[in-house]
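Next up: just one chain, as structure tokens, the form predicted on its own.
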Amino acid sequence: MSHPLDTTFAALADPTRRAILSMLLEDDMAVTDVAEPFEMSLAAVSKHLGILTKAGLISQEKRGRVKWCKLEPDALKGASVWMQGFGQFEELDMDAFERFLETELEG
């Protein structure tokens, strides 16, 4: 069985998935709206958000019939203490997180 730090840093290795957590820092969104900004199908989005919401790094919900996607930014906190054991990291800043996310998505 995988550790959960696999299955977050799996999630993040992936640019799409960045990018749709970067827009999920500013506020919930249902995932036809997440969706829109890709050049994929529907569903190829749906699988990038199975894989985020696995890791626990977002939450789906539906309301109505529209199902909408919140960023779980206390997923994180784990990755964050295990690069601090290092030493070289200091504690997650979500700030300093959006700023990166927007940098790699300017890239």
Contents of the next structure:
Protein chains: 2
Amino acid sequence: MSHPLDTTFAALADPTRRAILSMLLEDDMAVTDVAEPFEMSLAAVSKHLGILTKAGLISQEKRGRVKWCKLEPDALKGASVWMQGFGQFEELDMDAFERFLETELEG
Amino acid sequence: MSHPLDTTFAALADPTRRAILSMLLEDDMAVTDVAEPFEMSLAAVSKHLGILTKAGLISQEKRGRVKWCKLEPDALKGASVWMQGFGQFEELDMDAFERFLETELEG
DNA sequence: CGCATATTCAACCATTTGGTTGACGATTAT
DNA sequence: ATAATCGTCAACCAAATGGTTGAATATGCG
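Structure of the form predicted together with the DNA, please, following the form predicted on its own?
All chains and molecules follow, beginning with the one already shown.
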């Protein structure tokens, strides 16, 4: 199995998926409405939503025959923390940082 | 051609490449030394370094027969700004990072 | 019921990805 | 000059990715 950060960053590496996340910033949306602006099949968008769901970046809840997609921004936290390892060093405990480096090397 | 964020996030989606970036936090390294901890061929690591270079996350400079790899954390800025749009995550403080490199590590 | 809507599934396809190996050019050491 | 070291290149491979289409599954509506 792969590291959670693999899944998060891979999910974010696709422009369609990033656009979907941006759309969901405004409001929850049905799958069909998410798909509407894209020039690809509904099935393709459905796959993208599946990848975002697996990454935890969105959740999907079916009400009636409509499946609603909801942004889950907390799932970005892991990636954000990892990236902050490259930026916010004054607030960083160095021992914790060493441990972080080692886990990353093993992972 | 693809969006810069595609390249950045795709580069970060691989555990070997994230580990390399973490290693380069400590110091610049030769390709051979970067490759040493990994259980894969030197050519494979060289490919990873090429991907990181294309993403701008590292730079490579050849001195003699040794090619030195250097972290370029500014390349994370675009991704950081994009993620910042999703809420509570603070933007990378690049100035703090520069100061850290000079005072904490080099000292 | 019968039909339209919402969404996924399954099979398929082309391209990309992450790895291998062996040969190669460039540089340094003996 | 010869040999060793550093790193990339080229060809190849298996698996994953991002897309397609057509059938299938629910659900809601008249």
